[in-house]
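The data below hold one chain only, encoded as structure tokens and taken in the form predicted on its own.
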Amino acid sequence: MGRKYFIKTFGCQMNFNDSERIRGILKTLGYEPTDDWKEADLILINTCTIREKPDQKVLSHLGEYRKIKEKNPKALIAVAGCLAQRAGWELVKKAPVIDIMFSSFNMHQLPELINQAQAGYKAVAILDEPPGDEDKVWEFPTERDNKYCAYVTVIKGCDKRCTYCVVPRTRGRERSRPLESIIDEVKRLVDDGVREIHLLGQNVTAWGKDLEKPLPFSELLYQVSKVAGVERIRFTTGHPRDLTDDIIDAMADIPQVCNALHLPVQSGSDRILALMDRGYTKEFYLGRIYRLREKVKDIALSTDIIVGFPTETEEDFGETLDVVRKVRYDQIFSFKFSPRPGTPAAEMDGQVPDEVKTERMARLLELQKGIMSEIARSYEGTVQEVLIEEAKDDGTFVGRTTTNRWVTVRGGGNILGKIVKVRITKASPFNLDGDLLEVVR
């Protein structure tokens, strides 16, 4: 019988990615998965250190991890991820159970990591910045549960100095992957049958600028587009001050690209994006906003919002409603702002107290529950284009429109992995119910 490994993740979409990457090095090893952590050989944590929480939650699951010694002596138990990058020995002497550590520089160096804790050595491997040979990475294959849609890594790191954010520091600098790359991913990835790709970075839009010879990332967005059989394509996460003109203008020109984006505000108040050094200003970025709206039709827009960043008053937050009142987000995703360790706003003064946090993150929930809700009524009765990922047990499929709404579908055959259009008849804030019209392809 083969050895078993789990994986437990937290964090972005680039976590994720990140963990269907070592579940491709795990399968080259002769590693098989398991849905039970007490039949594994190995554990492994991907971990994400953006916010207090899931550092609390790591270490509560490796205190429950640690009782698969008991049965099973020679198990492995492994911590990736940005959190090991940030918190290295540290967090070893926290959980001495831990064998195995590499943050998403080195992950390509965990079959020799894994030869390592074999021996009886504690394999932590955290670097201080990106390895010369990190693109051996690329050469594993991707283990996805989807079949249909797949992430593809772009860019690792960032350059920009948020002052709350640790990324900089747990994923580097920015380091593009290089076009052919990427191409050869996708289309090895088109002919294992996905029909979406969803380009990743933690600033995606900064793609090329640094290659060799310099690309914009709009060019990528073509050249990915000529790939046959890619007959979607989204990207995750820009940056205000990346999306230039060029890019919005490829998003309207090229027919895969779905009219639907995240675009991070983080608040509406200039005062308050001048301390977190974000580079723009609440009339820059609604301006980006208004030349979206004009050139990609029906546009379906998601957002990040920091609730009570050091020193936010009423007048502070007022604005950032009034944002979110004037794009009308189809999503929000919002958190109560979380010092980390490091990072100059955790030193700032004027921190908000929790109890105001708590009250403001209400009232933005609200606003934002209302809004929802009148778009999602607004896509009964209409006709929208879906990509089937899963069939049901109860006969029905789930996919996701152009927007990204996911829509359970009733009628026809096996239509799994097919673009149908599909007529709405019932709306809700989180998924749009419909009966199949057709098969488009």
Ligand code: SAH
Second form
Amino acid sequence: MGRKYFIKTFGCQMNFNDSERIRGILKTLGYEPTDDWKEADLILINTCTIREKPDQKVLSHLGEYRKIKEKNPKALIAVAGCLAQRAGWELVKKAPVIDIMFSSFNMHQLPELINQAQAGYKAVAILDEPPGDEDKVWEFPTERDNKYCAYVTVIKGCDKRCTYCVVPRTRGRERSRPLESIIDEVKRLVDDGVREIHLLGQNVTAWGKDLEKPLPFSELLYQVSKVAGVERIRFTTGHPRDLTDDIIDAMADIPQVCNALHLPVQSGSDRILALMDRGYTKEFYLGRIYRLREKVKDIALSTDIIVGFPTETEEDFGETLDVVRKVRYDQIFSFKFSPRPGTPAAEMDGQVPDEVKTERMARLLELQKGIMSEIARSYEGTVQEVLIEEAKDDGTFVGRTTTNRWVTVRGGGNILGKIVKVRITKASPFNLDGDLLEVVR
Ligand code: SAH
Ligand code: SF4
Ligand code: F3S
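Taking the form predicted on its own as the starting point, write out the structure of the form predicted together with S-adenosyl-L-homocysteine.
Now the complete complex, all chains and molecules, led by this one.
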């Protein structure tokens, strides 16, 4: 009987893509996936440590998964990802059931680590620096659930030093993936039926600067768009400071680049932005937004906001609300500031009490709720192009607009994987309903 693995993923899209790569590695080793951890021979948790909550979730899951060893003493428990990188042996001491540990630096070493663990050793491979041979990881395939939309990681790490953030510690310095390696993967994905390519990086707009022959990110957009069969391109996450005019021009110029951008603002207060070391002011950020809106018609914008950064006053928070009112985001991801070990912001005076964070968060969400329903209503009666990703049991189909909105589509034939025109009949903040008009391609 074949060996089985169970994988649980926390965190961002990059971690999700790492898990797809890990699944690809496990497949080449002969492992099959299972949805039930109780029948697995290998349980792998790909962790996140961006805020305190995900840390706690990992420990509670480990507490549960350890029971596997009662039934199957040979079963292995592996921990990967950002918490593994940050906590290292400290985590193994807290949870001795861990057999294998590695991070996004050395996923390609997983086959050896499994061998070591099977031989009875603790296979903990947490490195201070990314190893020189980490590009080997791209030689492994990915295992994906979505047949039509695929993530492609193009740059690892982050060279920014936002004072609240653990990512530079957990993912290391910026390392761009070589252009040929990216294009090879895009070609393979398209051959496999993929129509939408989602380029990923913690700071994706910085891609190319560190290559032997430096290239701008806009060039990557052009190169990906030239691969036959690529119908749509998205990218995450852009940093406002690196969103240069040539990138905005490329977004406007390349038909496949979707009409959506996630551009984290974090705060609207110049004083807080400086304390965060974000490298821009409210005015600069809004300038980027106005330029985007001018060049890329009807672009849908989303953002991340941190509420209750140390010393944030009512007035500072008011500036954040002002940005939200001015930009009118399609979607906001808001987080209460969470002090992370080893980051400067965790040590700052003027930590904001939790009640204040909760209360500000509620006001932010209330404001956003109104904006979201107004934007949603503006879709009613319009015609949208939708890439159909899923067929439902009730005969409807589900897909996304170029502005990244989910649409439930009524109407016939097998349109799975097709880009279709849909007339929107009903709109709510998180979902649109519509009728199929025609298949475009
Ligand atoms: N590279 C991306 C963000 C990655 S982390 C960027 O620069 O925008 C995703 C989001 O988590 C961040 O945008 C921020 O809003 C939030 N975040 C990061 N550290 C945090 C912390 N210590 N407390 C609360 N939220 C945090
Ligand atoms: Fe963290 Fe800032 Fe880098 Fe984003 S840009 S990953 S928030 S340090
Ligand atoms: Fe979390 Fe690491 Fe992503 S800390 S948000 S999984 S980069």
